[in-house]
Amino acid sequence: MTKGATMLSKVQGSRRPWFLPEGRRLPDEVWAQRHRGLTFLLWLHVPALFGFALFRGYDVATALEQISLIAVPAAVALVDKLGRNARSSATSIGLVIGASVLVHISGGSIEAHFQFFVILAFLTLYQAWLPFLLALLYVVGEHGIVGAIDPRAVYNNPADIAQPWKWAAIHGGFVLAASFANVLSWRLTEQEALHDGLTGLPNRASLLDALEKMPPSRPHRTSAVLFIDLDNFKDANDAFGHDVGDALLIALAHRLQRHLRTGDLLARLGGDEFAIVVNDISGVDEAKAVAERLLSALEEPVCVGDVTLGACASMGIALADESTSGADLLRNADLAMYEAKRDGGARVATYRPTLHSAAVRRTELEAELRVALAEEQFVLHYQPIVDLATHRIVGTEALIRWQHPTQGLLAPAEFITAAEQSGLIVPLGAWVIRTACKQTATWQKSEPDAAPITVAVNLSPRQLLDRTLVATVAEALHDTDLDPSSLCLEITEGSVIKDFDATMPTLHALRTLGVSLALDDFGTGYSSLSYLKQLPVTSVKIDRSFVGDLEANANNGQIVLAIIELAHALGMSVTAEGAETVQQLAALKAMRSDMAQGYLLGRPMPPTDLRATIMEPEAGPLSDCLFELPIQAAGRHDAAVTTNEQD
């Protein structure tokens, strides 16, 4: 028995030996199902009974005598107000006593004594030690008191008799050894259903089930759950494999058992995840100082074959209250535990409801969208994009809105990093790249003798792992017929290099196909050259966060210039986002940016707003702010649009 069996044991208050069953609470479903069925069995035997006392040669007054005796405790185990000991305790009771009437109207006949053998085998399917055990005390009970009263009622041989409470002891040991396969079966479906299989500890079921019969606390003492998630076990197992994975799993369990006080209990809920219930503490500071110690405790180095591997965690904790279920307190754990890791991982946070109302919020937030996109609530707004050098619009960048029936037009902030949790952003950043590019190709076709116009999406990193991104990029170009050079994919430094090797395959599939790449927010996230050297993309986006303080801050300037320069020197174009002042735009002119865009230019817009002022671009706040400027020789460039979640 492991020393986690051994804990539950001790939470549960048992003090059964190891090797019987523990008599865990079934399902309710479960409970009911089964009961079902052996109190049918029990109602099976009131007409055969009837027919066998008949057949024996007994008057219908006598039949029926026989049989009141097993249908009122059927009766009592269909009363549904009843609670499952009554309900379980009445059917068994029947049961048994249909197997006396049996031995009684077959005259103490031995072979029907058999009766009493598949009964108690029947009985073990409650998985419960009172109805089994009132049977087996009923067996013994009703051979030793009948067969002193009334011996032929129960024998018919004359040595048993002679001795009916020796013969009843003898009877009761061979009907429990014969329902010893059905026990130990009862003891190892148990096993198997409330311990981890690679460990050997208390799974999640069996976890549940001890914080439903955890004892009352004592007073100023509580308990709590403390939820640990491994910040870095995937890449353990696909560095190393599933077998050092596993080994590993195992090492830091029998680590955690060893640092346990004494009563606690440890659980595998599966994967990575743990759990521990930590009982008789004084309250959150007690519960954080065992959760610290705990966390220093797995960043040991763990030594598995040749391969020495570090281990870090991430760990939520969640009190104990009288209004709080099992199932809600797990639960409130791994919310917390999620805390922690979106702050970093490697450390420990407590739990509070403003985490389970965001967690539903999350919850009602994803249905909504999935009703959004079956219902195309959706809408592209358009930022202009403008040449530094002609003065002139050249792209777009397309901005996602949500038109909410009730809460009105929400920016992507309000959705994006939902739709990227629950994975709809892969179907919804194939609807933005179908309507971008239907939308540029109608602004194109309505004038054929203009630049063409580009556009350009954003893609996120769920949407870079996606296998269909490729095929779906390329029927939306061949639906709406616009020339892939007029659409431009955006990617971020930190999508590409989590996954290098994974979107790497992707990203060459899109250049084949001739759309262009932009590095968007570039200076922001790793700004790795060589990365940036390896990558197939055309151009860069400088972030506003650098346009944005140029007039104020002269590294910032600086910094903007030597991101200029090196897409220079690498043949790239150059989009400064953010523009808002006439001296910004006058700054990233004279550090030869390519393109501009911000709320100076023009802020996000409608479709049909937004071709007003590409058609007739003099007459609207464009004009105002570029007419001061000088024209300079054209350079290259390449247009950009965006779906930025802070427009």
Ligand code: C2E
Contents of the next structure:
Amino acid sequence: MTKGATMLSKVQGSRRPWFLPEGRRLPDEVWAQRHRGLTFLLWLHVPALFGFALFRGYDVATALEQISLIAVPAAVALVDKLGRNARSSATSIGLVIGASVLVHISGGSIEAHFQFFVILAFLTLYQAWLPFLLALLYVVGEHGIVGAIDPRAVYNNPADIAQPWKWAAIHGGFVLAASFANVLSWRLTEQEALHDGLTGLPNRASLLDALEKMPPSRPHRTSAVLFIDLDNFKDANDAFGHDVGDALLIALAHRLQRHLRTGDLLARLGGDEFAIVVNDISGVDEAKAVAERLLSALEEPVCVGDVTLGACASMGIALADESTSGADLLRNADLAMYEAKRDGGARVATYRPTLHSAAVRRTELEAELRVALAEEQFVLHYQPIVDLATHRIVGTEALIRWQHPTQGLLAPAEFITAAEQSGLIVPLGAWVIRTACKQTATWQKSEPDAAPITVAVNLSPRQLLDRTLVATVAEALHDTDLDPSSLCLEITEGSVIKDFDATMPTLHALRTLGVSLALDDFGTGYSSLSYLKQLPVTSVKIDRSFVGDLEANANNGQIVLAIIELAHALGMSVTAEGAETVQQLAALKAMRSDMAQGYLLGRPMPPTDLRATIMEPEAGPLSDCLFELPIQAAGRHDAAVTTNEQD
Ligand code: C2E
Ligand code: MG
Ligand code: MG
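Would you mind generating the form predicted in complex with the ligand now that we have the form predicted alone?
Below is the entire complex, every chain and molecule, led by the chain shown above.
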């Protein structure tokens, strides 16, 4: 048996003749709730029919005999150990007998027969065909078989007594028609709930159902789930409106459908997510080939009205295997899709068990981060920023560390991404802003005569999109009594460009507060001149990858020089990051970088250590590395010196 075929062992649902509807199996809790309701209704029949029998003049013994016909199935329906079918059959047959007893007690009145149809409507709640079958068999059996053996027990009229099977057929016909109407309405409502309103495709519930009931694979064949997420759908939606977004989704759904083989199933999971069950494939290579083909199909331009759009998608593949349920298979494909997205999108990735363990680790990390935030396990270290003209520390960069209870001091690389993904970066970032402002205000107060030291705080993309950011910054400045000009917020180009329209007003509002803005890691991102011109930033931080290679790579020197000159031309100051050697520092100074930061000048350190460095810079490591460099008296921008000249 192939792996895919083994999934069959998970097939749920009842065995049924081909012509009967199967229906979705109700979840256990839903079924139990409905069964309780219907069984309660059945038990209500006991006193009601007993009272009605006495009212109609029956003696107590006969009345008891009549209601015992209901009480027995009603008791069976309460036995939890019995399966769903046995218990629903007991309740159904009890309710049908109840209707029959009512007819009997009422002397066969036509009106009492209506109760059958009320009961049939109630039985629809079981969403199974068996109750209807039982009702049909009961009615036909009672009118036909009992009617033939003991006609007076069933019929009053001599004409009817002679033709029990004719009346059995008539009553049965009505019950069959009413059952059909009820089953039809249940099935149509169910179909509605199993399909996506926009594209008409099966939805997530329907897909999961199909996965659970996957047909057996042929030998050496298997099945796979492809999880598809459009990469740029949000942009199209935002740029052209939801109508165009909807039309795009419909067009792409049709396109995917056209490229599938019969037997494959396409579903829309919601938003811009689709999934495909690809059946009867030889293995992962064939699944990849299918995915690549679909990816190319999606990438062809789509015309929506007079707009032409290009779509691209990230796809994850998970192959069916013996131990994986349908829901887990979909989750695995989803994890693989996220991997494709992390790798830049517009690609296909295949599920590996490590993806799951990494996801579990991320979830655990998020939970740990929540605790860490509540228990204040974070600390800030401060790295000095030195003015290359005066050789004095003019500021610091606040860098977060996690004092983990078991793993020691963790660097931001270990947790910032998880904090960002979980949204925890917003409260965490607010804590960083408050703490850095408080520390800097304390330093400034302890040195009232010195030029006020500044602090730089890193902002993550998520924080920039947070509406409360400006208020958080204003509040931190107000509460700590720090002058806004002493706070610099570091942003990266990527975080602005990702959502330019949303972040620009925030950046301007921050500038209005009086804080300065620095473009961090400059040179590694888009480094787009048109963006740089538009951003209200006051300084640029050259990424340490350029500084680190200054000596080895002459081109890097040219790049650093170009960045410095460009920034100066735009009226911005420049801080070079990652200065580790005296030579690098000399080159940076020669190229007229305004400030430098790096291990040479001081590593990120706890506030108490940094205080000593600020108070007595001549005694600290700064003096050793800077004493060789001339202090610039005035006019920073006088001599153009390249690194080559330095060499
Ligand atoms: P960044 O803002 O570019 O910070 C500079 C990083 O370079 C720091 O790493 C610092 O320790 C390191 N560094 C400084 N000088 C040198 C050097 O001479 N050589 C080398 N090899 N490295 C040097 P760290 O502290 O691990 O921080 C890494 C990144 O984490 C930061 O890069 C920043 O993007 C992020 N980060 C740190 N703290 C925060 C925070 O509070 N909030 C947010 N959102 N991100 C933060
Ligand atoms: Mg930074
Ligand atoms: Mg940086």
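Positions refer to the first chain, counted from 1. Only the largest set of C-alpha atoms that superpose within 1.5 Å between the two forms is called the rigid core. Being a predicted model, the structure only gives us computed values, none of them experimental.
Ala579 C-alpha shift between these two forms of 2 Å or more, rigid core reference: No, its C-alpha moves less than 2 Å.
Rigid-core frame, C-alpha of Pro606, shift of 2 angstroms or more between these two forms: No: Pro606 shifts by under 2 Å between these two forms.
Flag for Ala224, CA shift 2 Å or larger between these two forms after aligning core: The answer is no, as the C-alpha of Ala224 shifts between these two forms by less than 2 Å after core alignment.
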